[in-house]
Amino acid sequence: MISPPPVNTEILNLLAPLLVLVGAGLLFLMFGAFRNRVGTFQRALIVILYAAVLFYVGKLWNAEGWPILNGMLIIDRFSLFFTAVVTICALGSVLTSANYLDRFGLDRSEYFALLFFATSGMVVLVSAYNLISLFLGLELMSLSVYVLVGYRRRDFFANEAALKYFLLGAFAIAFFLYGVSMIYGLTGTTNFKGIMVEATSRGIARDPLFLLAVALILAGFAFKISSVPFHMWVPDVYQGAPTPITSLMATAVKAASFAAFLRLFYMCFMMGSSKWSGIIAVLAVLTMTLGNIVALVQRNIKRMMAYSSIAHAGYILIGLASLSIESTRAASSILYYLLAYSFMTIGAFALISAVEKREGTRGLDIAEYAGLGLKKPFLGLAMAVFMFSLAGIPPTAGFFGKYYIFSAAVEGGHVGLAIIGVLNSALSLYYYLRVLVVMYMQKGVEPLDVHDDLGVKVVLLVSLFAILWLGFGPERLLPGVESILEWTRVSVAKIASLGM
């Protein structure tokens, strides 16, 4: 008989910002239950919890990094560091959500309480030390991000995204499962250290079934990323979700997949890496060059932003394919990438978000965006900032994020790939800056109302000051661009002995 794994109270300290998105979860279904509207009490409680849990990171940042409850969850600095970074992206929907729920009639408790479960499957997925935890983590993520999707129920289009996502989704994650079962039968373990041991010891790492095995796995975990072949449902999907789901599905869910990859990879597969690295480095070529090809033809701003994903999810994707076990350098890139990809993408979707109006696709045609840059000054600081750090141009966090993830690739004999990367940057400015053309360069036919609410004026300014800072803030007052790069050394360092 198997014995539940004992817990205690540093298993609970551990658990902490878990438990409170679980508990945050369930506290709004019962307020759906009394009350269907969310007023000024629940939104700034909303707030105090999600801030909740990222005290509680910073409480146990230094927290040792063993595996707990039987080897199913890891907390450490990866996952605590994720964990930040996915509490981040769901403040930044929560905030930009206030207004848009109103105008959209869907001010509903349930939303809440579907966001706060998504974010719990998230820190799950960041926190994973087993496939069935993995696979648990990714379910409830997925399955909370599926009717947040199609939360606008009355909405053609949201429909149309949110049956076109579960369905995909059923058949990428068929394909995870096929890959833990036949990596089960090959090893007896589904524990990643166990995988690790038993793939050296019985010499099975180049073995045909286990490398088909990490192919299946790899093709699950495309879908989520929204990387070549597996990216068809992307653009429909943004368009049709509510905005500031979409903004949480570009950042928070990407990154918290990308975590549970790098990780996955990293502690059980890097000893067949030469097998898969160059699938990889291809899958990377495919994705950045289709995303912005296809950008560049894009009218509606949600599904330019939709390909612009694809884009990056490439240029992270070389980071992979540079993997190595001597050096930690591509992994730290990917983090350093991930976290300021989330800002400045955060921040675009909030300014959409105020845009956007409830008839039809209204506010979301690049062209409407004509004269928004003089009209409104801020908005359009803001929004030229975005743009500038997701081409890649300096001093913003974009570029260096970038510069990270090429200069990895060049250490590790990738200059191809690297080049490759570097052209599509290059590719993409005439899509990013053709929004500010119009935004500036243009003049309105007619006015465009926009809803900046303290909400999005606050995620707008948080999301400027990250993409500066990220890029080159002083260490004096807060941790600056060298403390987060040795906070994702440090990182990924602790996976790699936790490999070995």
Contents of the next structure:
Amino acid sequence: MISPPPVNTEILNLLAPLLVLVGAGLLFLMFGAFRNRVGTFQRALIVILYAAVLFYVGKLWNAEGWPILNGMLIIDRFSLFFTAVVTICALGSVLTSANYLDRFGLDRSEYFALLFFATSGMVVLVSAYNLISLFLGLELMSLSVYVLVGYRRRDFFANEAALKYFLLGAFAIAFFLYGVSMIYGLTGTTNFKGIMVEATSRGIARDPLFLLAVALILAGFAFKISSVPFHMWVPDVYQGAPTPITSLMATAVKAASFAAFLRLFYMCFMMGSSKWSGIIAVLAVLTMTLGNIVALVQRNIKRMMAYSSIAHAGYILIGLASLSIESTRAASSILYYLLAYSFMTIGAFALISAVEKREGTRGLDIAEYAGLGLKKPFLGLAMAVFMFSLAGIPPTAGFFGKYYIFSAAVEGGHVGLAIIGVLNSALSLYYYLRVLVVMYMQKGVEPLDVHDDLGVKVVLLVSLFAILWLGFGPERLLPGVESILEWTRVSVAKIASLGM
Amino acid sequence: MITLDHYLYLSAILFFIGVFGVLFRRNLIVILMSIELMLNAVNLSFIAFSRYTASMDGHVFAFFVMAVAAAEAGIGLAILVMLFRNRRTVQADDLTLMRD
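Show the same protein again, this time as the form predicted in complex with its partner chain rather than the form predicted on its own.
Let's see the whole complex now, leading with the same chain.
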């Protein structure tokens, strides 16, 4: 397949989502120089800018997926799909932020500028077609999020969370880079297609250095997707960060990292998959089991959600362990799962941020949710759906997400993985339903003080709708998913032609 | 005669000195320096491979790593200063507010 380089205006068109985000980030830095507080006008502008990104994604959907900028980025359906996912997650975080920032006295323009930069980093990450742009996207995203985590400067918890996240993040990135340098040494290129061609034609998969390099790169990604053994930071950072940022980390950061992970491994390292799929399978089992077991004893709801997000990373890793060159079933189940998981997590965190308080007990203890279900019927209903979906009860999106992942695992010959996954989701039922039990069956002692403003309600309503829409007609998304994974054919054809 | 292997061994040694620094030193500033050492080890291996494979990508990558490492150090020190102002400590063992 020879790709004609598109002409300049076309490149600008293809880059439109990214340019809007970077421009918006710069614009909000400018606003910050003149006026610190974020008014209604700016808030409306943020929503419009994110909507513009979604609009451009829709407009580009049928464009040809050529690599652009000298093979640095590729704008195909896969990257557009994930651009849309991270934009929706960021928008959810913005809508939850408005009221939260007011209450916590954090209402500053830089916050939104950093959010825009983080989102543009994610867009670079999901569109990366070269290890250099992959690294830059990863760092742009991470550096912005490090600052956002520590945004409550006077708060001890936030300081500690930011520092832990930063140190471990930088440590993991160093491992990732060391792996990348070895891949570069083995193949002489950093371009994904170049690596794929070199690796398949020269049989690099048999080189022990290759396995070491893949393991190091895996360590870098395992940190970002919060997989065991790089999960220690997750509960502390999720607890210390402002709740809308926790929501961003649990959804957008994870989705973007999984997207890059999937593209890199499925495209470049597939010929050595027999060597690394076992490692990923072990990580998957450890990650979901640890996440679910430790979540059982959590009293703080943000920590519980942190362990739950570790467990969900484990389920998605099952999909990655079952990748095969014969079918895209596992890959498409990962896409479905990430979409479903993002919606339920954004919704749950929007509700958590509405209950959170600045003083005293901080409103983060699960016991403080007592009586919420009856006093605020809509919030109660929404939380019930999110928890059912996270636990994987039909007919929610969470159920079908798990169903696709587990059936892909069975199809790929990993029956054991699927069984452990099912047992784990049974285990997770306990702590998800406990929240509902507290909400509906226990009487609240203190009067509840819930700040569910318009933004939070919109987020709840949209995620509720999305979960049920995906749940009642899961097949609606599947034909689209095949076209999103068009790019995998390139590597599959190449590997097949060599008879490997 | 200095070959590619020598550079790679040096880079591996530097990298693991960095790893041990991160794992066993308790002063946060020393940990930050150890991470910088790891990134420099990576740069060395990029440059060595770049010479060996006679392609410029490795040089470009090393430049990007340096630029990003500078940004990272800036943010890391800012976070550290913030922590020091509030808590008057730069020891990793004092960061124990959040426990199950």
